[in-house]
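Single chain ahead, written as structure tokens, the form predicted alone.
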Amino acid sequence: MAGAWANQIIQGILLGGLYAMFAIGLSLSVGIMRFVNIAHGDLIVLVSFLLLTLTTRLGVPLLVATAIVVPVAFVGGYLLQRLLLQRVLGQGVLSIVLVTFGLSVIIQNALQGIYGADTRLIQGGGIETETIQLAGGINIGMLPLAIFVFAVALVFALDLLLYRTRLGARIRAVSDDVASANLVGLRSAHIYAVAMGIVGVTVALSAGFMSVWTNFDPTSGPSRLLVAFEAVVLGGLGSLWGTLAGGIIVGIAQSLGAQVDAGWQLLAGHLVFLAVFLIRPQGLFPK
């Protein structure tokens, strides 16, 4: 019995690299921008749809895929930024919410139209059905383990990136005083643009992980965003490790939920993030 908790723990864990990997270009925005991007999931099914079409159609093997789709990607949000988003940054909430809830009704009704609502998953070429066997009959699937593993270095590339880096400073500097900024000659709306690519690339690379993990169908973004918001709230606004930590939470608490009746998992997790944010709302790690 301890050994089917543990291994739910562990299973959780790992589940949590996903949700974070959903979590960080969110986290970038709410941190970097000052907005919820409501078209952030949708953005991840688009670009898994992108990907579906490289490698069934096209026969790209999945790997080459992702490293077409991440350029593409960036520039895909920089352009987003620039020519969209930007027009109404700075005009409250309530405009970035309708802009980007727009954009998500738009890309879920042109999935649609091009690929109708069937649900889809792209074959990781055995990945996915690989484990690693430990003792007390704990299973360690390879392609979770990919994804933590490769969460936790995103999340360090990144936290280099913005704190380390001359790009990173300017990238703060922006975010922290748009005006200031200005002033010494930093081109806010070119600064916030390259963020929007950055987040680009981390929707690409969640694309590429969820589309082999899970399921996907035109109306799996609002999902994804739910969770990804989630893990945001819970670590903290503007916190990529507690971003890692909050889905990592959400994880753990839908894999107990699982354990004890299949139809808590969902609601587990909704259940603890309440339980965090109530007693916590800045978060866990706020910064």
The other form holds:
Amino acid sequence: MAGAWANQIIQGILLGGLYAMFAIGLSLSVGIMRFVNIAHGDLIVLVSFLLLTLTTRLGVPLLVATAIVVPVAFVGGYLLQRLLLQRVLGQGVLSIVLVTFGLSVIIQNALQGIYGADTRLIQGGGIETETIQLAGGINIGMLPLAIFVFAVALVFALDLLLYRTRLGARIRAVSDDVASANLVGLRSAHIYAVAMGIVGVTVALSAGFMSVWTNFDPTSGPSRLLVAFEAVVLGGLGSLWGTLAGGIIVGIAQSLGAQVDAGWQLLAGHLVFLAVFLIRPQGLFPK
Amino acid sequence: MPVTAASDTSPLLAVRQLSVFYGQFRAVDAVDLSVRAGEVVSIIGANGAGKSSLLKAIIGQADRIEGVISYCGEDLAGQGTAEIVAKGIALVPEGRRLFPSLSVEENLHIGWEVGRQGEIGIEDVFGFFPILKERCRQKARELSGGQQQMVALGRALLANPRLLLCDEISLGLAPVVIDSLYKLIPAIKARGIGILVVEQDITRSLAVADRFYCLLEGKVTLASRPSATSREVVMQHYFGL
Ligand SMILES: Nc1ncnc2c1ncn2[C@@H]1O[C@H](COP(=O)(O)OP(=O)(O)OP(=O)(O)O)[C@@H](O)[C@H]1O
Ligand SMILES: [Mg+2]
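Please move on to the form predicted in complex with the partner chain, as the form predicted alone is already shown.
First the chain shown before, then all remaining chains and molecules of the complex.
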């Protein structure tokens, strides 16, 4: 019995890796640009469909397809910020919520129109069925493990980028005070757009992983956004390591909830989120 | 009319009939002003006279202007701040405007990145303000006001400007600290950098200036040299009596 619970916790931690992947991009946009992109989940789903087309229609292997999509997503993120989001930034919270909500609706409808409402999954070339056997009858899937390791590595890399590079310092400067940044001659719109390009890269990477592990359809975005949002808030705004921890907490909660009753999985995640939020509204590791 | 210095060299900055607007309100009204290389020019004026608005217009941060801002013979009107800074004008903004969560070193380096990347390097700034070298890993928000002002001045110098704009660098600082900042002005001037100093403290401002302009409600009421003007005349034009 204890073994079953231990197993669920381990599976939950690994699931948390995927959730952290969803959330890292959102965490960046909240932490740097200080807005919540309602279309974040839909962008992940959009890239997943792009990967679907590349892999099934054109027969490109998933890894190659992801490598193609990552730079595209950088440019997409850059242009999205520069041409659309930048125009409403600084006009209050409501404008950006409305604009990204509209974007979310547009993406969902466009995907419905192009791909239909079917549920999809991309073949990962065998990795999704491989497992490692641990003592006590615990099985660890290679894919969840790879995703988890990748999520940790990504947080580490982004943390280095933000806090140890000149580009990171420029991004933090604009995030600190846009008006001051403009006054001393930083190109804040360009720097924000680069940051959004980086968000785009994380979106593409998480889409690559998600599309092999979980089913998706054109309306999957909002549920991804919700999980990402919970991870970001749990971890504390602006903290990437906190977001990773937040993702893991939601993952464990869902996994344990599922052990009690399959129907409890999602609810358990939300309840734990609410409980922590009530006790520590600033999150676990606020910046 | 502005007093012209040795007229053999053309000015670094020549502002002609410059007006700055906030909506319908004219904060700067048809100002003529010039600064030469290696010259310290001060702008004095009471609260709300339009001093900061004038500097913001020069650096490309005013919403709407009329008139000409000619820098090295080129009109800056309509250009972005990033271009203007890269061409060699740097501002020490009113209220310092550091990036609080960045370290001292990061704040300074931003000045270098946006600027002309010339002979003044970070070691020169540490030479001017040795305390900053000790504090270079600390966050800007953890510094005292005087140290923050040193970072703001250092950041602007690191842009290797040919024209330095200083907006009330003495604001809220102790006299000894102000002295240590003003001590630097001759050294900056000696490098051939033109300096435009905005201050409310008339004595301090006129002590360093080669020439000065007195601004009242957006208009130049007096343009002269400190040595050529009595304190009374300055006060009359400062307050518009
Ligand atoms: N952003 C703004 N919007 C509207 N009016 C403004 C704005 N900034 C300044 N003003 C107005 O423009 C006028 C000039 O302001 P400015 O800040 O240039 O004066 P200043 O001489 O620098 O004053 P101080 O000594 O207080 O710094 C003032 O009447 C001020 O109220
Ligand atoms: Mg001012």
